[in-house]
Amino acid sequence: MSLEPFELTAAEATIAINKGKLNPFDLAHSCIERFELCERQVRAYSYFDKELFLGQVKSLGSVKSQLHGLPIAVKDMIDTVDMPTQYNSPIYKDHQPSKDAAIVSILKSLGGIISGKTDTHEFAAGGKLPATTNPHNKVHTAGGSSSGSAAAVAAGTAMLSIGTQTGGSVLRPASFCGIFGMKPTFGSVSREGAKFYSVSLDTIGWFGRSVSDLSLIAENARAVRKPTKLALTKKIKNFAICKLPKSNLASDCANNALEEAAKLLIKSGHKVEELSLPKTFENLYQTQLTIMKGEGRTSFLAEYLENFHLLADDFKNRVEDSNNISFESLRDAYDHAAECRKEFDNIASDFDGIVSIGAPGIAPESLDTTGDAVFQRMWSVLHVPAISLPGFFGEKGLPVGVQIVAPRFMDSNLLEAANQASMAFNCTKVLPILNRH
């Protein structure tokens, strides 16, 4: 049975476009039709303009890259010159930036089509929650704060999407929505034009429906130095299964997913061993929180002074330092993170990928929460590249992912390891989903 254009992965679509078998107009119309079917339920977008979408396709010139003609959704805390950037905040209602963020400019320059702006937490940090629902089950959250970016890809209204991660805002929504998500090495992709929360942690990330999709963005955004050649057949890799701090917070389905992942990797012939991290890593969860909240005090000071009455209490508390984070404790957190980064790179260099629990469980059955980033905070503060891989399920048949990480700036190797892992998990790609129930 042939697939509708929106059902293709981004990697499949770009091959079809380059071979002349798929017209970017047909792909755009397919995604728009899918939007008209899905969006009332999923609510992935904060802004979507059909005519602007098609206008970009009309303006396409010759093929410049593998992104040519691919609809890509962008999180609404990343600036766009031709679409509002509102940060889900009443302070910035209808705010129109004067230029594109660096990542948006890069995507456009390479022929990517910005399909629209996706919903997020207020300032991608807290306060007002996104309205987005999980395409697998509308009473469950899609995760956050890159809620709409994950849901748009999962539902099939975009081929790829851009998000950000400070704690777990790419990897957790990817796990909850049953898709692939990547947070590259910190600093490998420009954050110019993205609203800051934590200057030491904020990272541009992205979503797709295969590892090859993730590789498209990684290559074209120059998060990797050379094209990643993902093998089509099995190549033996060396994996570690890592038990993370606070693992007592994981549900049975999350633990079962990790156990099943280990079994499948072994069954596929890969080398697998258990890894225990040194005690110095046990407090990295708190270290990430200290840095994030400590830097958040200054990130929202301007809004606090200029628009106090419109600012959510969550941000007022951060500016007023309700957590009592001293400069000394912030300094100590910086030092602890720096020490652990060097140590982790040395530990992880013995493996092609380190696999761990992806999220505490399935997406919570509530739109009043986006879940807990407990199992991503460590990877965010360590600045390492991380990928969320689907293929596992828990209660109600809802997805739960596992995550795989590597040393800093080993993003290309991580993509290759993730590709092999996805083959072992019998989940090299996922189809768009919309469950009406």
Given for the second form:
Number of protein chains: 2
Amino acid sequence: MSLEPFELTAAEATIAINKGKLNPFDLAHSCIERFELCERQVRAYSYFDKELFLGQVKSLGSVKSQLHGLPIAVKDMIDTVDMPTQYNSPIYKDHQPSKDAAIVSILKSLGGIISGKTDTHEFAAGGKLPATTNPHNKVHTAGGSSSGSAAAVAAGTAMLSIGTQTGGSVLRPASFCGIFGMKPTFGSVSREGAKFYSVSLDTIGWFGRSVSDLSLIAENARAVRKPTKLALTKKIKNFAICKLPKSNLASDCANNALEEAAKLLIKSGHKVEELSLPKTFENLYQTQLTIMKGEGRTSFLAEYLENFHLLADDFKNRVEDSNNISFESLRDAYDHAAECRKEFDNIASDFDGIVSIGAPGIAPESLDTTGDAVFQRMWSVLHVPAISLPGFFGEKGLPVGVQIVAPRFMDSNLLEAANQASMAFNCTKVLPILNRH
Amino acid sequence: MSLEPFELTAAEATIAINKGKLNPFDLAHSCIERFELCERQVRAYSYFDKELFLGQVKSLGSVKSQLHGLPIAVKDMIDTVDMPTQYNSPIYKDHQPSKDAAIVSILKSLGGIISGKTDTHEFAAGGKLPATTNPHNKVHTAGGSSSGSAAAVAAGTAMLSIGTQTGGSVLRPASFCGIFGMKPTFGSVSREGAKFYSVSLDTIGWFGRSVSDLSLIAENARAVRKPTKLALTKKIKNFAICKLPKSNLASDCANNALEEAAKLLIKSGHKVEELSLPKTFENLYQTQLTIMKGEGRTSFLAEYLENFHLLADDFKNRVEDSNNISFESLRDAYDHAAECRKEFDNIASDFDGIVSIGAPGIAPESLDTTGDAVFQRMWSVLHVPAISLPGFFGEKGLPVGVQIVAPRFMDSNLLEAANQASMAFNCTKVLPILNRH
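To test you: the structure above is the form predicted alone. What is the structure of the form predicted together with a further copy of the same chain?
Zooming out: every chain and molecule, the one shown earlier first.
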């Protein structure tokens, strides 16, 4: 049975392109056909122009990297010089940046094709919801705020996609959409040209349909310093299973996924320990919220002053300090986060990967929410690299992921551990999906 | 003797405008005349358009803030929708952003007038030097990287100006140009739309000719939460005099300035203690360099890939890790900085202001350097608010400043302490200067 080009993973497509077995035009046309089939239901994109898409393929030069000819969807929080960038905000309706964001420029320089801009929660923060539906079931959210980027890869209209994470905006939609998602170590990829939300948390992240896909972006955007060595055979790794604070909010399927993950890792011969984090980590999700909201006070002031009537209450509240986040509590939150970062790196350095619940459960059955980031907040505020792995399912057969993290800057090791875990989970890649529910 | 409008401080001009004694048009024309007199020598601006300047005054609506009608120069690291933004880089020659940076949008919303864009060290980081000369003596640097912003205010072609500081790019030129400069607590003013250099250090800062001038920006850009209370009469404050690491690099005039500052504070009835910082602070300047250069690796990757031949070696070296900054040393630098931040805030909370050397000496006699940031690096990496105060002089009668800092988020208290110090130094404001040396 041969696959359509869009059904390949990005890493498979790269190999096929390099071997001359796949033409970037055929791949582009396959993604566009898939778009025509899916988009009315999935609504992943805020902007998609077939001609612009194909034009980029046409002007491809020599092969500069493994990204050559791969269609990559970009969250509409990230500036693009040839496509409108609207942040899902009426203030920026039809806004056309005059410069690509750093990550977009990097991808284009390396031969990546920007397939379109993807829908997001307004300013990746609140306000207006994304229109995107979950490709597994259209009455369920795809998660957020990188809703469209996750759905585009899950449905197969793009081979890879770029999102942003401040709380849980990459790993949560990856879990809900049953794909692979990665947030690298804070600061390891430039977020210049992405709209600001939280100056010390905002991170560029990405989605793919295999660990190798995630690695493609990590390597080429230089979040890692040398090519990762994703072994195709078993290498024994040390994993820790970590129960997260607030785990009373996890549904059975999320708990089951973590339990099953542990069993499968053991079954594959990996070392698995239970890890309890010190008491000071219990309030880290609150520390993340304090920093995010406290910094949001600053980030939305310009829109507040210039376009008050077009700004959603969420953002007015941030600017007006209605959460009562004092400078003192913000400073304390910074110090708490910094202490835990150092402590976590020490604890986690005994392991190749720390595995935890990926989300409270399957994607909520609603388009009026993008779900709860409670289980991502801690990893975001710790600045650690984090990957969401698929392969587990809950109610209605909908996916639920597990997260795997490592100490700061151990992105390369984490990718290797995630690759081993995906083999143990018997889910090294996922196929594009479109369920007509 | 009555002053020309440009000779007023921004705070004085505000009062005059509000009382109906000064018309924003007259102020603008006065600054433009001053520009015509000074600019050929000072070369503060990379872009100045008289008609655009006056057009903004013409379209001023009702009074929205104390910034109403004040000409403010903006460093060319910061995007402006109606003026080119070139970062002093050939890559961005004639680059025209399609959106104002947050700080520019905030200033405009409040009635501020953008007088023009000011020259900077390339990407505020290295490479091409600014053309700006020191208004006190044209064969001396004005400092950097916010060279033009400091010189514009010192010469009187703008009432206020905006810069950025990653190492010492606001406080050093303030010291060299004999004016007031402020870098607020990290993160307290959005730097969206300013070119990235170092994600965890870049900070928007500003210049004026009095502490009240600095306060105008701090209040209106909401770096402080309520109006500062700048007492016009003496209030007893607790000051510490702090000897900085690497003080062997300070010249006699810098040491004398600090000594004299201490004497003047005591003479004015303030409490003054000597403060020695713990040993762990000794290498903070190195920690700042590690973070700045380590993060610079990420920040210039897009230009490196897209415009290699137009990129200065400084930036190629950053991207290529020629400084050998490993991920491990970067992580250690983050942790060292975080520990010192907490410790410094504890130590400094006993004082209203910590006073230290402002720069190694007067502005170097050269346009091939912008001087050394060694005495600002520590305060930048500590994320604390810092103010440079003028009133002291060295060789050839050129100015040298002293720095005053406070714990994170104590910007309001710091402004009050700085105001008291400026009275003690008998230098509550400075007049614009243009020496025809």
